[in-house]
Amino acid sequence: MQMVCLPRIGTVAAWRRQARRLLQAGVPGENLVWQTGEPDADLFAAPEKIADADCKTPFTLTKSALTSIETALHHKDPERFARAYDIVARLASGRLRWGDRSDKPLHCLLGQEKAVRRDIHKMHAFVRFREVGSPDAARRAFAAWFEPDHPIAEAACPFFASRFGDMDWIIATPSLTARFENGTLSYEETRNFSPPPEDATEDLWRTYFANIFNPARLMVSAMTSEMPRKYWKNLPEASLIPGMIRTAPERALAMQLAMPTEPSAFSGKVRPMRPAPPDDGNLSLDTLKPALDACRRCTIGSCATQAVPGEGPSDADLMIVGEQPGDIEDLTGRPFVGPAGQLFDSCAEEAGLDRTCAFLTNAVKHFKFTPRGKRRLHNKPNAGEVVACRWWLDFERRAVKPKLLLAMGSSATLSLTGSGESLLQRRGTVEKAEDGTPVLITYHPSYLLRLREETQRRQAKSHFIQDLRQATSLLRSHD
């Protein structure tokens, strides 16, 4: 048997010197005691021991193995580096593959990973610090006192020190003490530390959090599971939270009996920059891109690219009406291009339907979207909004004259029809517009394209070819 000592500051980095060096030297993981702090003299044989030329061909783990692994051994289980040191051997011979979550120790690891990220997580968000450098100090200097679950000191303070770089520190915790001056950040092992007495910040976080907080919006499970009770007792303003629980239902019936309230000096300011109406007279399909484009008759507007007019021969007898551009439209400026415009070009054509015959365009003219890192994900427009944008759309109506409207989708329904109920039951039906226009209500093209079970799929879009035959079929009837 042999023991390895690991070091109590940079227990990790130690970990994985002699790791490396013994398994170079195939040393067996059941011959292994591993432990950290000072040895035990009886049961220690030093590693260099192993002779060069019992090692091994050195193995490389994948990066995110490796920091897996690493994060891992923050954790405060003692098991950790044997289970560890079990796990890389079995990599190394190929008898492991990493990921393979069927195999426990591994699992175990990776539970533990997850665990000491939450507990860093945790330690980045409620570590307080209190001033205790004398004010004329050319650094302002502060202390925190900090318990994480965790022996997580060296993983979570390099955080800091790249936040509170300009200032010195000390954060302790009940195993190390992470000190940070002119510049330099070091360890060291906690010994009697006592709490620096409250400061100014103190109140500085109780004002900061009582105006955070709004009574409408308390959920005290989701609350307790963002900030958990075992923090409270080093976080200031958690004082404050018992009596916020107990008044928010009183608080919030308060602010619901003030509303309504006038509206913020901004919306003073801003609603006169909204254009009016555009002169129906002066209107016309070709002039209608500018108009559209300073629109803010909603607030999508505002978000978008530019607006979508819709396009094609200003006399169709067949008017075809989507919801909303999508991301490729809203760059490109022309409707129904992207990946829903062309399933609806393949379907339109096994239907005998010529697109360029018909008026394209939408119940709402701006791409409502939400961004998600470089992406634009589609939102889908409220019924608030079609409405506002009915206004285009009964203009294009008006200009072009159609014979047949075709909605599809939800959205140019609810706009064509004034009724919003359920499209399933209604889909392939022909109901009319206002002015008496039949409208042929089918399914949105990008509806066709979410849809994950093949045979489901299938038969939407046999519905929807149907569909544009039957719109075909009604406008050949009317002539």
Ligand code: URA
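The form predicted in complex with uracil done, now the form predicted on its own:
For this one, just the chain is written down, with no partner chains and no other molecules.
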């Protein structure tokens, strides 16, 4: 057995040099005993005597493999050096593929790498410096004490050198102490295990921490998961945490009671100005547009560009009711001018229905959408929004007094008959509105556009044209 002693400072770099030399010499891992610091007496281990190999076998590791191995070597496991040596030997000989977690030693090493990285992250987050130098010195001096789970000082402290390069500092851990003076980072074995004394800034830090603490959002389990209790003894603000947890319910209630119940005067000044709707007595089809623009009976109106009222002859015998405006209708302010409207026009022409003789409108007057990048995707209005907008549709019906209503889609059917269910079974049937006006139920043109199967789309279009012809026939029979 051969003993390999590694220094306590620069341990990982020393292991790399020794492992390279031993592997090139062909020394098997089972013949080695790895140790840090002064060698211990061992009956079966002799001091290291490895002659240089006459024929050195070259081998290389990937950058990710080398980084993971050297990170895991900062773990506290005493078997880490032997395990890493065995893994490198098998990688060099092709007996192991990097990343193969079915290999138990490699799986263990990758787990230890993760633990070390987590420990380094905690050290970066929870080191608290205390000023120890003279305020008159050319460079301010600070000291900190931290107790990591693993010997990570050499891996973690270069972060502080790059972050706090304008000051001198010392970070002491139970194993090593990092010293940064005049831009030079060095390490030494720790001799003083007492934390530095408190400084004047800690009271200021506690005041800041207490004021940013939000009792209404307290989640103790999440807080202790990110800031484990074992670190609390070296955190000046941790002394406040038990009291803040205990008084959180009372403080949260006080915050609720202190909330304003009336909007401030300033909110009225910044609220967007909206046109006031005209009186119901003065409302007409001509003045309907500004009244609809100002409508906030539901939340859709606050998001749309503008309202889209119906258009057509004010004495039309046929009123065609769709679902809601689309993207093009929202921008132009006119109903049925987008893709669904163009499909409707072609089907109406084939069915012999003159669009200019009908009054076209929608059950919902604003465009409801979901933003997707630069696009606005149609979002079907819910039943509450349809009911809220029915006041405007009823006004249009009273003004036009149509003899027949053509309900296209479930939203229009819901608004006119009170139910939008089972549209496919009800298509082509005539029902009654609340005032007795006949309602012919059919598809919405957008439904035809959504059908992907050609045969199904052709059949649905034929049904839609048939319903438009039926509407023309019903109007003729009514005359």
